[in-house]
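Below sits a lone chain in structure tokens, taken as the form predicted on its own.
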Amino acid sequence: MQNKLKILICASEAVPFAKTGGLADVVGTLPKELAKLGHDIRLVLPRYYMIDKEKYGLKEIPGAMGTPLGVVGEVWCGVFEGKLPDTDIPVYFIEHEGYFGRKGIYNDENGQGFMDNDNRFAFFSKACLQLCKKLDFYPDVIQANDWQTAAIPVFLNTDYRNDRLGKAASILTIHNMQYQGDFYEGLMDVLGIGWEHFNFLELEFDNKVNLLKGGIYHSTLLTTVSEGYAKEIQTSEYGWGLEGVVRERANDLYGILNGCDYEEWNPETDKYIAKNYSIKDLSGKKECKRDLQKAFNLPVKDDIPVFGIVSRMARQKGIDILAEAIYKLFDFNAQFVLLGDGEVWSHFYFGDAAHKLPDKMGCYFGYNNELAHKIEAGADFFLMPSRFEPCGLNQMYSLRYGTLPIVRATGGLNDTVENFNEKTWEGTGFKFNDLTAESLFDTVGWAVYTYYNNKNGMKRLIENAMKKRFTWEESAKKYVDVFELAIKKRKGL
């Protein structure tokens, strides 16, 4: 085996502690499979109001804390340290009130950004570093999570330099290129690290301080959740600005793709889902299907496809174009399902249309797990006609319960689907490049003839489809690859 490596993860969120995206699911998930690997993890993160500390058996460790946070001066904060719920994995929890004792991760109740987000999380990077000497514990590697965390290889090349502590190497892994932490220039001044890295290779990016540049310029070595997100970012439509800066640092860049919790989502065992199946014995997904016809108040219909949608209603998710398309898709002799919540408008289009043609389409808005779970199974085919995708983890259950995905060619979503080749019948799913209504449409016209007309062809893409596994111990091991890599890197070997 691999050397045993101590490796500290910092991030912003982690399932089942707090969680807005799928940052939240890849840190509660792998540091289970790097600790399976034989090595020494801690997990840290921000005690926000809303995690119970009895819930989850929080307790103290004594001693207040202390921070330095340049003109804001010492920070004080506690410290509270649990589990990784099944594990003997530790994760610390910052305390302090005034940071973190409010409702809301990053936005107030109206979905505002808090003002204070630039000192929040330039205090929670330095505090994953100070809690390392108060637990004395010196990794070999700190991995750091998307702009809220990106300051800690800042950190580690500044304050910590000629520390014990400075000798870890640092990566950064970005889950999504689009959130980058910008913010006025008076940061600096909080950082703490001096004026002299306000510039255009470092944290300098349209005259403010912008962390996820400092984080890429900065870090041993960066990864992000997909190979085909990892060549994207490099390019002007999804670098968001700083796809100069990701190619310079293309050499130490590395796509590793997100595993897929098959325990949770797994047709053979799952709770929620009116009757479990098998690729062996499908015919419980036809009475899956009728379960989730009811449940959508549609017409209950063996013989007519079911399109499932469960997303985040955002203009990343393509929900626009799926509103562009949605009436013309009521052309089809076939049934949508949508599970999501989001942007206003898109609740009031889409429960317009589906009150407007109720044998066609219903529709949940807000965020319903046993719902999803149901989608995945009764679906036919599942949507996703996403702008950007840097990894996704919906196309992955969709193909573990055999509803095929119908998705967009791009990041993840493109690794791990594969398009349908009608003559040899190889294939996942259903795919197209251009972002566009008629795109959609197309698309969906092709899954709806394959449906109706082949079908040897949907059985043979069906079984094709539940036989991929994108598991978390492969990717486990390709982060410890590059762990290992960046450690000899900070070494100068």
Contents of the next structure:
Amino acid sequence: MQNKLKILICASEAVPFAKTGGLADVVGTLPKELAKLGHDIRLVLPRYYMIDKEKYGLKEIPGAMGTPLGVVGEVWCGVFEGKLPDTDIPVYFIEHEGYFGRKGIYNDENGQGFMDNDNRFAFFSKACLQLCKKLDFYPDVIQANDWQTAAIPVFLNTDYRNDRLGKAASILTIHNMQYQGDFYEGLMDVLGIGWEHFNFLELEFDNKVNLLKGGIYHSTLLTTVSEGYAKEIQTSEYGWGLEGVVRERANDLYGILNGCDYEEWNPETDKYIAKNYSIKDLSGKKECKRDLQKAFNLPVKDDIPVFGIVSRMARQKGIDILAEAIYKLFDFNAQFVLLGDGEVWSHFYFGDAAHKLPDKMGCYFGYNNELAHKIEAGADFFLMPSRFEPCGLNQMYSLRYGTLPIVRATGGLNDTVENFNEKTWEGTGFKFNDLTAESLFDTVGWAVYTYYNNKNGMKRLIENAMKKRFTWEESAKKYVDVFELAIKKRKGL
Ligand code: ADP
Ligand code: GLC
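Now show the form predicted together with alpha-D-glucopyranose, given that the preceding structure was the form predicted on its own.
The complete assembly is shown below, putting the previous chain first.
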């Protein structure tokens, strides 16, 4: 083994404790693989109100912890300790009633971002570092994830630079460039690191404080969640204004594809689906399809293609393109099932479509993990017409379940799905390039055609898809390589 590293992972969500998207899947799974590789790994999360202390057996670490937060002053909070389920990996929870003692992670019940998200996550980022001191745990490397913890590398280079903690290398992992944590300039006073850092290289962007930008500038090294996305965020199409800042650090940026949690997503053992199945015996998949059709009140038929969608309904996911195409897609002899939570208009729009054509489409709006599993197992195809997709996990789940992904060729989708080659029968799904309703329609049409008229081609595609693996083990090894490089760089070696 390489050196045993002391690693602290800081994030705003992780399964099973709190989740709004794929970030939680990654943060809840990567530590397990790092631990298997022999490293000392610990996780820090906010103790949101919905995280049940009893259920997870969280124990309070005695003594309140103080966190100096600029003009806000010393913020006192509690720290609870638990474990990542079925592991020995410590998870620390920062508890502060004012910041986290409410419903919701980032948004209120109406989907509005909390007004104090700037202070909440500036505080959390700082508290992660204070925690190290409290625990007398001095990590070799600290991984921050997305804008919510992007202030950590900034603090390490400023407040803590001359502290023992300041020796730690930092990694900022970008899961999504769209969300940058940009706030009014007064946040500088809360960060308390001095206004000299409010400049166009570090934290200032468009006259606002941009936490992601600060993190990109200050972190020892950067990663993002696919090789494709690592290239894309250096372009104006995908950089959301920060492409120049990313380009400045292009040599320090690594694309590491997320893995898929094959313990949770495995048709052979999945406890949520009607019948388990494997590549050797697909008969259970038929049962799952019937079960899915029933769950969505669709006519139960074996010989019609079912298209599944599980999505955080946001523009990123191309739901506007899907909305534009949906009534045309109904011309195909096919069924559609949609599980989604997100932009309110989309609930009304797709709900209305399903209401008008209940034989064609079924919708469920809200968050439902069991239903997500049923869709992966019961559908024939899985739709992801994303505008951009840093990695994407659902297409990986789909592959494992032999549910052929239909994706826009972007970011991680492009890296993980191979287009069907009708001559050689190679490939694992169907891809399109143009972000238009026409392209989506044509590609769905190609899939429908293949389903009805190229049964052997379909069979091969399903086999190819089910054999694909994107393991966390492989990704974790790549993270360790980057961590070691960062540690060397921080030491000036
Ligand atoms: P993103 O993080 O951009 O939303 P990913 O594909 O990385 O996209 O991850 C999405 C994760 O959230 C997957 O685990 C997916 O199954 C899950 N998910 C998304 N929407 C829902 C929903 N409405 N119900 C259940 N699971 C969902
Ligand atoms: C983000 C991205 C998604 C990625 C996930 C985990 O939410 O939108 O593509 O899979 O983070 O890295």
